[in-house]
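In structure tokens, one chain follows: the form predicted on its own.
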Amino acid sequence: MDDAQAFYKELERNHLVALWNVSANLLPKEPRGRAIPYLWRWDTLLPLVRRGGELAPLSRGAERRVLGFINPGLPTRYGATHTLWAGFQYLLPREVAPAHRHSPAAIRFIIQGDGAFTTVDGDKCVMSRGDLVLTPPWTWHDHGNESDEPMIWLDGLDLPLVAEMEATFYEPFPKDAQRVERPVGDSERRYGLGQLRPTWERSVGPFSPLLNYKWAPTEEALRRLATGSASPYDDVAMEYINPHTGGPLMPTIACWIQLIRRGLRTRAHRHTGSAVYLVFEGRGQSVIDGQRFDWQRGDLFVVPTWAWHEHASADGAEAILFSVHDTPVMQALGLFREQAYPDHDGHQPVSRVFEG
């Protein structure tokens, strides 16, 4: 054994490393991602989510009938992307899903189904289609659903962030639900216009102190917005915003909608930060570093970060998104970027078809 041989085996005796030997791994010239795009397709889900509801009672060591979605480059971590969890949940009528808190964030954006709610800290959210409902925190939660037809929706967390971090707390409440203590609907009733706050109310987090985002109204400031101006690498995408900040809902997460109008096809580009989006209506395309995706109503699909990716609507009809985001925290440490596609017609070369 040679001397720098015998010199390397020491450092990993004492547990060192030489920086000249790993620098180009810690320091690549952008960034390499191990979560890869991928397309989940409702046709392949619905009958997965409702065999689940056949298999999996609820219970306390069952406390959620969610299907996740693991990201083929992850196949060791639990994930969507790197620093999101997604998930299918799925409750039957009259199920109650027991109270709990934990540290991880999460949303929950309805996907079927009318009639169910999520009590949050005693606030029942009743939940319809369309509707964004927030579980910041350490809140309590708990779900239940009084209608008489099954309820879907995506869950979106920061788990696999939090879990990085070391950071993850949980807690079962000691009932299956929560006593509610304030009138039905009340965060809408104090904040659901946006612009508007009770004087005596004050922030006292960095998340949003609005926990059901409705449907209508959301639609009705997407339409609104799609007779003048838009992104022209989203088209009409508007942010859910923390009322009292103007800000994302969370520091870690945010959520997005977003209405490619007919015939539209955006130019490419793409930025630090991942995200998961579910379509929710329509039907279209995305190509994601040079790999088309087509994608219908229902179907779930990856951008993880740095990938370049534009969308475009289908069959002559327009199409809408539901997304989250990790961009929060790239922002708040400084780490966003972005960057246009260079070709000069903004779009990428599509060297193959996704078939999953």
Contents of the next structure:
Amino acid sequence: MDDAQAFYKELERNHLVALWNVSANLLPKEPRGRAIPYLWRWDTLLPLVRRGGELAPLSRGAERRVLGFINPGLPTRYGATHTLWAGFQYLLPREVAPAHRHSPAAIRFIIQGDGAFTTVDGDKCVMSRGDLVLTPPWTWHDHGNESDEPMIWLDGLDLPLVAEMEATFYEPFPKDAQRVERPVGDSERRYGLGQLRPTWERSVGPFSPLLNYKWAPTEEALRRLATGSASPYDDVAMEYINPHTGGPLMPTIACWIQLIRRGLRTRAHRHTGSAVYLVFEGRGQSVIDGQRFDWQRGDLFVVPTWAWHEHASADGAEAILFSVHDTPVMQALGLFREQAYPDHDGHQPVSRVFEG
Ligand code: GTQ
Ligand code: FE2
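Shown: the form predicted on its own; wanted: the form predicted in complex with 2,5-dihydroxybenzoic acid (GTQ):
All chains and molecules follow, beginning with the one already shown.
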């Protein structure tokens, strides 16, 4: 063994590393995310979700019937991206998903059904298609279905991020369901119209006090905005806001609702931060890092960090996308960067079509 080899062995034994040997890994020219662009089809998901309903009863220890999306580029990490967990949750009539709380933050966006609820710290949030319900960190939450139909919703959580930060805490509630001690939809009563807030209420922590963003006002806002000019990269895209700050819903999660108008194609850009998109209505396609993803209602796809992406609605149809983003983290840490696609009028050449 020569001197150098002996030296490096000695470093290893002492739990040391020579920066000059690893600096290319530590400081790549730009982010090299391992998460890949991917898409899951509704037609594949729905039968699996239903089979889960037949096979897996809810109980303590199996508190949530959720199929989680695993990014194929990160097979050992429970997440759709490196920071975001996404899953389809299924709740049958008269079932209760027992109450608990955790330090990771959660959002739910209702895909199917009407008349289930999530109680968040005693505030009963009634859920219908298109509603967005928040479970801020460390709030008690149980889900119940008082309707005669199964409910399906998208869960978005910052589980992989909080796990990596080694800051995950969890606690079960002593009973299955919380008592509802306030008027049903109390946060909607106080903040639901969006343009006014009670003068005496102070913001408690960096979380939105509005827990249920109902579909009707969301759609109205989108339709109003759609009559004028919009973003060249996202078309008519709106972020759900914390009424105290105008900022993101929570420090780790931002949510968007987005209309791609009939026959419209956006330009490509990329930015730090990853996102999960649910196709709420319509049909269209996205090109992500040169690969085309054709999507329709109920499909879910992932845009990893620093990936070029552009969206288009299908000919003759508009599309509505709901999305969950980790960009508030990037913003807060001074790591947000954005770049427009420089060539071909802002459109990527398509080299592959996603088959799945
Ligand atoms: O509904 O409380 O998808 O705690 C993952 C963790 C849903 C929930 C998930 C959770 C929940
Ligand atoms: Fe939870």
